[in-house]
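There is one chain below, alone, in structure tokens, taken in the form predicted on its own.
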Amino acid sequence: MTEDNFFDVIVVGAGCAGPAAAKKTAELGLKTLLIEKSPEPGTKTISGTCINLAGMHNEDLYYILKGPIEREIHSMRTYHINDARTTVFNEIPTKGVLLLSIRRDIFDAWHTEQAKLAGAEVKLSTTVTDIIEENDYVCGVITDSGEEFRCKVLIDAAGVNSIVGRNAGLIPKRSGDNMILYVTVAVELGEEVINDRFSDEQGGYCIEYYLAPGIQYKTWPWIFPKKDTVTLGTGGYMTKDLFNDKITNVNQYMQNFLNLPIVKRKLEGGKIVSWGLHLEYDEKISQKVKNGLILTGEAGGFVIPFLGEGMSPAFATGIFAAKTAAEAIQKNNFSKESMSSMYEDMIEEDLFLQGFMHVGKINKESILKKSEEEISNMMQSVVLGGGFITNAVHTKWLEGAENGDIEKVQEALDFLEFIQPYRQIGSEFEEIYRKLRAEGGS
């Protein structure tokens, strides 16, 4: 073991949370190592293709807005399809960018380079196979080559099935409605075709969501436009009802989605260039910190797959983990109690993260109790943009009204008041976003 193998902080995983954490710790003057198993960051990533601009209000994340984007998303269109009719809802804000469409292979490579430029050492094509624990403290990792790297704080940003979090005993076994199995497809259409088929009235572009029999199980199939390709996704919660006599595997949901007449017209002339599966964990992890170890991003359960939200929470919790590590090193206290207190305080103060996690939790509870017909009827009553928030509020309000439980009604009112500032972030953030892009957007 040489001095070169000792670091203040080691970050495992160069997805969304990892480079954010490594960049921040390096900027704070800490000797940092970022480890990624792929030869190029993002090349094997098939999810996480839109950044929610409302989640980027933290000044520590402003640099993200200068990264490589494919398209600005200004509006959302939702198709509710059943035997009787197709109902289409459009959410078109008067101004403002809702989402930034990206390609993870390009974006993650750029993000990792930002960490490197800040001073972090980066090791690619390196797989962490185990953690090192001494005296009940996590203090390093072992790689597939047998090499050991030691640290004061280890940050796990290696995703939903991270070997770090699992071997540390923090990531539990998962099944049933704790997991969503997604199938995603990329279709190459060409820039001009996408310009024509996915543009909107605001000079930007539109993402689309679909709800129809046989194309999903308790989830929201989507089409997101990139520059030359569009990505499609669908799937369902991994309960016994995910498959049936008509749907024997998750790929059939996607094939049924592709076979919808309206989707076939959208994709006419296109070529499928990728088809893959992705698991997402949809349950809060109770313990995110251990002596010497912090879980962030999907490894820490900071993802709301029902809402398709994971990138902004990953960026933010990566930063929070970095700040926690820096403070722990300054105090020379790497205990679970000390680091967890710092980390959780920052998480609780993040309005976007708290609001979206609450909306996701309530909607999951509500949707899992409803049949496909009930879900379709409910969502045909609200526009998508406010639909999930509306359902979260109405679910608690109806529970209270039906059971005479005034606390449930009050909870709905309290949440409605809590979420109002978030719903205004998008338009207020437009000027900041435009300025940052002008300063050096990719």
Given for the second form:
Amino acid sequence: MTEDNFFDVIVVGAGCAGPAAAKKTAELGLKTLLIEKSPEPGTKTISGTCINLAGMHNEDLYYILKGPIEREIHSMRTYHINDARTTVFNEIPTKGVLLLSIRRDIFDAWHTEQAKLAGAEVKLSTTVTDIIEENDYVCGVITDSGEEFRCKVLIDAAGVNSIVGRNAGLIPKRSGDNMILYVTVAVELGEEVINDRFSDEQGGYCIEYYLAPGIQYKTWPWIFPKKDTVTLGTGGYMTKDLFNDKITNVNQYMQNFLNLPIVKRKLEGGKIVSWGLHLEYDEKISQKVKNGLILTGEAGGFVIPFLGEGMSPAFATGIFAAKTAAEAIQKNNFSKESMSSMYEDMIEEDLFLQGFMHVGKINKESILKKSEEEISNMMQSVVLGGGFITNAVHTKWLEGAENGDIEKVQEALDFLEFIQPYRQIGSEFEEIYRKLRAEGGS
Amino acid sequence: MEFEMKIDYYSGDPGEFIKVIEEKCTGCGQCAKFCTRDVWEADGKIYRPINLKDCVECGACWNICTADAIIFGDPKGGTGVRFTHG
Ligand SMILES: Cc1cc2nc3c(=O)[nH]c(=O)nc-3n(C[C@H](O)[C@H](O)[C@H](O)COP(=O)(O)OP(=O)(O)OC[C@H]3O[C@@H](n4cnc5c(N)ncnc54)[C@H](O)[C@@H]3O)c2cc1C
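Moving from the form predicted on its own to the form predicted in complex with the partner chain:
Once more the chain from above appears, this time first in line as the rest of the complex follows.
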């Protein structure tokens, strides 16, 4: 083994978490290698790809807001369709930009380039096949060409089925109520048509959610506008009820979604230009750190339960892992105990991660318990976004009230108080965002 | 709009990145049921990933297999599925 094959930090996977981590460790002066199996980053991933700006309130993440975006999203429209009626909610939750829609094949390539510019070495078209462990410490990886690369700290950013986390014994098999099988299609409509069909009353752009019989299983089918295509996604939790007599394949949920009269009109004149399939795991992994190894992003289970937001948690945990690695290397202590406490502290201090994880979890629990009909009825009166926060508080509150459990009621109150700062961030962050775009957005 | 699985692949041999462990397979067929791409086919009493060239590397088969009968790796570097508009 040559000197060239020794690194301070190796990061596996150039999705969301990987380039963020590699850029940061390179900036912190560490010799960094970023390995990606695809020749072009972003072409192994399927996502809805709306970055929630609420998850980007961390100065370490501001550079991401200068990346190549497709559209600025200002509002949400939700269609609740049942046999009796269709209810449409228009929600403009803040004055400014709510989400940024991106295309991963474009965005991840840009992000990987940022890591490279910061000084990280990048190896594309390189698949990690196994980890190297010595004396109970993870200390490197083996690639498909049989080459070995060694490091002080390994950062796993290889996504939901990461071979790194699996071979380290941290990522188990998962299905049932915490694994979603998602199918997507991208429909080309042209920029002008999308401007017209996906704008809102205030002249911004709008993402849409749909709830109707036969188009999903316990998820929220959506249409997200990009520049000249829109992406549709649907699917469901991988339980035995995902399939039934009528639905034997997630593609059939998609076909039914495409067949909704409202959706047909929205997509009139368009054509499907690409199809995709991906799993999404929405529960935390119990152990995210091992001697010499840190799991980030979806490999670590950092997706907001049920709401399915995983990009900003991946960016954030990539940064946290990088900082943890840098500190561990400085102290020359890569043990699980030492790295785990640094990493967990940073995660616990992140308001977005904590707040949204909580909101997502309670909504998920409450929704998985209900039948499709009950959900449809409930959602006719609960508005998405702010409504999810309300539902989280409300569900806990009711649980306490019904069982005479004052602690639950107190928990609801505590959470309400806890979430307030997030609700107030709005306008000042809009200014920061505007400034960053003016400085050099593409 | 007629649904279509429009999909692209990188050229090159991805290798046998999914395998069945014959002695462990119980023939329950969950792998085939949860596979959206018809990769898995019954072969006597067990299932095999016959159409690996159609795989999109989602990992549903590995996750759903309670018999631990599936080895699920990643395709060789630079090969396999190529999603656009992800
Ligand atoms: C249909 C769908 C819709 C979604 N919508 C949204 C949304 O709107 N907003 C949001 O915030 N989140 C969304 N998510 C979640 C989000 O996409 C993920 O949480 C996020 O991509 C996770 O980032 P990551 O960096 O951890 O992993 P990934 O983005 O999956 O990146 C992992 C990278 O590792 C590489 N890799 C894997 N194995 C190896 C190996 N062995 N060797 C080398 N490289 C390897 C992969 O090729 C890939 O580039 C959605 C997910 C799905 C499935």
